[in-house]
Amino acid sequence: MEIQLTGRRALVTGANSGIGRAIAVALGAAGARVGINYLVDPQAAQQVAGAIGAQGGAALPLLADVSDAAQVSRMFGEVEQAWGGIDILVNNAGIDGERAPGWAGTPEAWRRVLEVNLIGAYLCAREALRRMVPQRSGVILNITSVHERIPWSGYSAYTASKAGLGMLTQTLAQEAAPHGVRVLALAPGAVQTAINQAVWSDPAQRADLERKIPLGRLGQPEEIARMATVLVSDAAAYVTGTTVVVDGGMALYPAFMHGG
């Protein structure tokens, strides 16, 4: 089956990068006209909006930070004199912050990851259902985490904030279905990113993180986003309201594979 988003609105935040530059990247050659949100190294959002150029598509760069409400409400606003409207919203854009047990890290430093992450995707979302309510049409898709489910010490503010994405993501679900939108969230694993790259490309990190993934390997970024394009295209047009885990097997408790 082949995957069309032939004349969709798509916005992607954080698309400069990773996970959320492969996904822009698919959407981009699924048919679909694709705002790549950065807040960083504009030349990386304009290889990726050139990358999708390439492939006859349309891409638009998109500079704002996701956790300041005024500069959401600009995008969006850029995003609707350029194409119209949205139809839909991949809210990628996260951080992990600095490790450190919950005692010993700042208030202010646990506080920005929630605004990236949870306030972020929250204000992101509001500004698309704002569009499509309307418009009866729309789907919104939350990157989060195995980490939704999985604890990680050290990282308190990132397993909150994705958590809370994922209830936030069926609270949305719940109160958009009425109107015709979808709401749903994707979960990755451990995928090679260079956000992640001092973990992989050190031979006794990397397999001591492969040995807690059933699979036995890392994710791709174009993995996650070949899933990504399913799921914000008619073929899930009945998936609304839940967290698909894309992790190679990472959230089945590993250990246990070989005995309790």
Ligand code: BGC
Contents of the next structure:
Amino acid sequence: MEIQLTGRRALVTGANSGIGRAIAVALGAAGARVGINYLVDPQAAQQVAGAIGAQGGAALPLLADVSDAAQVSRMFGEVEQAWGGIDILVNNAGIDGERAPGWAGTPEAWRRVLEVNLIGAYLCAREALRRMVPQRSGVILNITSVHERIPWSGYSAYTASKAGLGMLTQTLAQEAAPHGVRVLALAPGAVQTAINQAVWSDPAQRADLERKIPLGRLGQPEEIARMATVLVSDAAAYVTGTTVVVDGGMALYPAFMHGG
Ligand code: BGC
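Condition change, the form predicted on its own to the form predicted together with this ligand:
The complete assembly is shown below, putting the previous chain first.
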């Protein structure tokens, strides 16, 4: 089955690198016009836009800090001005923060993770829903993590933000469903991107990580992007309010593959 998004207007946050970039390119390849949100590295955002243009698609780089309501509102205004509205929002922008047990980190660092990962997603969803609800169509896909469910020592802000995003997804889905709008989440496992490069570029740490994945390997951004493309398309028209886990089995308590 070929997924078609021709004519759809999409916005992907944090689209200048990693999973966000792969999703933006995949949506563009399926025919969507894609807003490439970024906060740092404008050149990378231009490259993503260029890659989509080279496939014959349309892309628009958009600078905004998703945790800032005024910047988010301006960004949605730019999309509207360019394309007249929005059909697909992918809330992908996220940071994992500094590794520290809950008693050792700073409140400022903890708060920043929540502001980007959770409040940022809420602010973007709010702007999107204000447009999607009246037009009675649209999809919001929130990129969470296996750490929506799996605790992770040293990353309490990250896990709390992703669990919160999971529940935000369900509640917004309940609110939006009567208006013909879907809200759902995709939870990646360990995907090989810059966010976890320190782990996968070290052989011992990489082997330890791979032992936590029943399929025995890290995921690639394109593997997440493929599922994201399906979920925002009409192929998933009956899917809302749930999290689709794409993790090579990481959430399956792999320690129980042996013994017990
Ligand atoms: C994190 C990665 C990590 C993966 C699996 C993701 O949410 O961003 O750094 O490798 O979860 O633990």
